[in-house]
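First comes one chain, alone, set out as structure tokens in the form predicted on its own.
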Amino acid sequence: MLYPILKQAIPELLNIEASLFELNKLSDYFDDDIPFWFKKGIKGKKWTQIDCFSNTIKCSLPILEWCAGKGHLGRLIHHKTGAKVSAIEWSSDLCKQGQQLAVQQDIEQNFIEANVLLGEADEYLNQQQHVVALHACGHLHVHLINSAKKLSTKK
């Protein structure tokens, strides 16, 4: 298990519950009972990792999905959970599209343009959320990481 290796690098993940790091197959993620129009326009390997992401979300707090693109990820949770996703995306194309996918799928799903590398985004954070995502590469994790934790720390 990745836990007891990482809490002695970080300190602070002495309070995370262990569990969160566990790895299972990718199959036990898998949740074959999707309407197949959540599925259309979005390709196989990608769809995997949307359907095995969202089986992980067992909560209903408010998600933020962060560099969302059209917000695949967002819509599938909230499908699944009925959670208030938000989606935050630089692309106003993207955004619209997004929006767009979210009316006809009849999902509760906002878009919010934001360059999240600039800060944009930050005001949208907050403790009684979860936030996903699925693609944020390079420091665009990074930023999101250090704007929570900075977040954490204004207790």
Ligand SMILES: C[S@@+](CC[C@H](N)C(=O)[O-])C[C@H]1O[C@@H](n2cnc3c(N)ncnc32)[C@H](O)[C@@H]1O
Second form
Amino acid sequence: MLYPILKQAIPELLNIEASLFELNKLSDYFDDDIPFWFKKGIKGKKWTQIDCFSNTIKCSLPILEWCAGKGHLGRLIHHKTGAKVSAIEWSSDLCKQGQQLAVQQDIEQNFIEANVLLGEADEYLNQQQHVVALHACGHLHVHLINSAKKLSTKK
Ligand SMILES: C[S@@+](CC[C@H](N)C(=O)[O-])C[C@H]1O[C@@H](n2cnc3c(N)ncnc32)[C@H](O)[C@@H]1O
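Same protein, different form: I have the form predicted on its own, so give me the form predicted in complex with the ligand.
Shown next: the complete complex, the earlier chain at its head.
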């Protein structure tokens, strides 16, 4: 939203594709046609967010969920697209709980316990995947963007 205004004032800013600034209403993505057992333990607002987010994923590349918590988003993406899903999370407790949910729901989702800020998850990034992150705040997503950038410029 701010970019078009800033770009007028600072023409040296990098060109960014206009489509990145087209925001649809959240309700445009909401589908909610999901089995009830899938939503167990996921509260209303979180459910809306992951449902809408998962509906924007159209690729079939493997999905890596960054700072995944219990990996709800990844599981839902797998349910909708069939993509292979993995989850990076530093809390061993959340990894265990997420893995349990995946087993209960018969979804192949592996949890990797890693501190992303120490670079422990960088080795799991590659160019043949799609990375998703929900509420990976502050340095958590900044580290991801920097590592992905390094990887994409690597020869
Ligand atoms: C706000 S929560 C979001 C969880 C999940 N993506 C969601 O939306 O439900 C942030 C997550 O990042 C994890 N986290 C925090 N610092 C981390 C780190 N340095 N490395 C890996 N995970 C981290 C937390 O344990 C937590 O699960």
